[in-house]
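Heads up, the chain below is alone and in the form predicted alone; it's given as structure tokens.
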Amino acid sequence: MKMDILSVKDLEKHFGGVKAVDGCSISIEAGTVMGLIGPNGAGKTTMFNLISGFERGIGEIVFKGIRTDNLSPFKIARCGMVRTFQIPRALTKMTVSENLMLAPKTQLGERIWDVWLRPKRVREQEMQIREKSRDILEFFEISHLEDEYAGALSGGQKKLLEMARAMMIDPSMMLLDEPFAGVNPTLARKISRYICELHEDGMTFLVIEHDIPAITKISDRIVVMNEGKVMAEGEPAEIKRRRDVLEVYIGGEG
């Protein structure tokens, strides 16, 4: 029996008098893909921000047995949960390779005394990190871009760069914010394949997406949010049959 890697209980976030997230509870089993869908303004991105530490709210968030609802984003990432953004946040004046090589934690070269006293070990670790970055770039099929400035990449390539950078810290869970948005169909299929391959290797995912066919194809379970609340949860085939979900998306009697 799989254990829950993430548990969210009674999560709330208010912006003035508006409840963006209103008492939401979800749990995600390790090694599964959970889709998070809902109309615009449903509270999906706020939920992501709360789980990843970019917003503070009320409620309990437990990741791999650790309370993370009061941790900063970088500490949550060090626990093994990383996220991407709907609009990628690449370091545009650095190369693709440099973006990846910044990600690993506890690099010896960050400490000046190690640079002076252990230069050989610093160089060895840097070579290991560079090799790892090349392997990851090859997995995402963008190794030919390693010396390009991140700012020169297309929107889709920046999404791949964000996923590649996240992989540099060996996460056990990734939160993807609309990975298929704004990319061409060919790249969308590639991103879907990358997610499925990482999933097969044991990675856990929570994915926000508006492309319903795409998210139902890759998800084990789907959570539907509306007006800040969780209104439905189940397997993709079950969610697609629910009349209330159809009404939220297309109105009327669906």
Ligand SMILES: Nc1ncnc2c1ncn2[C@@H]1O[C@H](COP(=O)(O)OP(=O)(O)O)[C@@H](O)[C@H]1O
The other form holds:
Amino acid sequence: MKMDILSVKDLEKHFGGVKAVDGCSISIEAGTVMGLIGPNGAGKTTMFNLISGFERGIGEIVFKGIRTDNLSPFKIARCGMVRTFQIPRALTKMTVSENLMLAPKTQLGERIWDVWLRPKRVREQEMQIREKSRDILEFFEISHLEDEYAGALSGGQKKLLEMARAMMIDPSMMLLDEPFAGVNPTLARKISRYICELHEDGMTFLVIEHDIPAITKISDRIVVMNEGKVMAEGEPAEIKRRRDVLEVYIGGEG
Amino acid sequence: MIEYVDMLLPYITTILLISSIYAIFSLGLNLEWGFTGLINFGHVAFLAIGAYTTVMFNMSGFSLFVSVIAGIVLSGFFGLLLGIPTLRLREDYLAIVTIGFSEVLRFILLNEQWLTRGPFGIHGFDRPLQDVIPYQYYNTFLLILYLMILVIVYFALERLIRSPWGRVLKSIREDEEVSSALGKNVFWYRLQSLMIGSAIAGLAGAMLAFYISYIDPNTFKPIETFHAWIIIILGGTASNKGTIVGALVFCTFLSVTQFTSRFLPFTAHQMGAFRMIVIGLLLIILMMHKPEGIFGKKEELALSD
Ligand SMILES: Nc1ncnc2c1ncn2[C@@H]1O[C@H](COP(=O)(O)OP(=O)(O)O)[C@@H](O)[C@H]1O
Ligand SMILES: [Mg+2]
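After the form predicted alone, can we look at the form predicted in complex with the named molecule?
Below is the whole assembly, all chains and molecules, this chain first.
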């Protein structure tokens, strides 16, 4: 049975005269990887901002059966949707471990009274969270960075940190904004392997990417955006054959 | 020799008393600015609310304990009131609103004489255990009491900022969008920080009132807010230990320069200005050599990038 985890209908967002997103509709089936491609300025990041609540637009967004287009970002995140940013946003003045341990939902120690009155329970939960963070760091092969300040990490390591941190909230869906951009080829291969492994475990992804070969390899379906509109949608093989898609890319790059 | 000791002890007691009050006052601001990144330029208002509420409650017949609690709660409540409209907006709104609030409050305290006795100020309220402690030992008693309060406030804050709650604050200080992308209700955490910081300032206000046993609106001039800022920058932003040391250094400096002013050809007014110049220079030198303050962590320097 097919079930859409996210469906977006007639989404619009204008900045002054610029129609960044201009009537887009997409649906993502649970447990799949959807690639979102398109030339620079096509509106991909704006689409992410709308879906994750960082921008308000017109249109309907339904995530896991809940209307989320009027919710604030933190509520959307609590529904199980987590995003990364195009330019990685590690919390540089905190350690890698703190970055990860920040993320889990419903921590007892986030309530003042529990901090003072139930310190033992808070400590126990902290230990569980630390265990979990170690497992996730191990998965992303950055255990050795655990106690480093995130500010000391390289650009690629920050991308891994962001994905690891996102995993800490047990999301049902991850939005990744250009996970391969500015990353060396070895690391890029690793990142696509991580995505595939998480995909096998049932995670849903929406991945923005510029690099067509890289994205077609990991995606189940691909949406192509251009000038705020969805211009094509289909399986990677179909998309690769579409001449108009290639032309937009060549035009956009040139 | 004995004579000097007799003179020196009360002098040191006074410095430590003032330091402990400033330390608690500044710990409140350090929670707001140091750990949450909130810019509060009207922190003195909460010192005033704490002092006036405590004193007025006591004058109308409530026990000291109840009065102090009322002062703390009301200061926290005003933090909430100022926070609700401002903390969803850009950070400079809080700065503007708090600085305005602290001046408006001072004028209300000056002009609503039926309530506050205006410029005449209030005295004649109770002080803790004043009937039990012999007069000549009273300041020593107060010092012990205040140091105990300081220790309690310090450890309560340390536990908080080392908890997951404190971790959320630090994440907001650095990048609120990341915190919200991870499901944290940024607005609510900021509000809590401002409320607790203000409540702590309220406690300091009550302590100040008991120590000087007389309060008037001019006790609460805007300069007091900036003294707290100087103290936390000096001691190291986002370090509670640093804030306490900063308060001690700052208050010692103030009183030593007051003492030495006899040997300088300045009027009282000129001396005040001269002190500020010296403090400014010292801060500049400190910032050049150790921008994170005495106890701050370089990696967490809130002022960088
Ligand atoms: N905050 C903003 N203010 C004004 N214009 C914006 C803003 N964000 C994006 N845009 C514009 O919207 C269009 C789409 O941008 P974006 O979504 O970042 O594209 P992409 O991620 O596909 O490269 C661009 O023309 C961009 O200049
Ligand atoms: Mg983009």
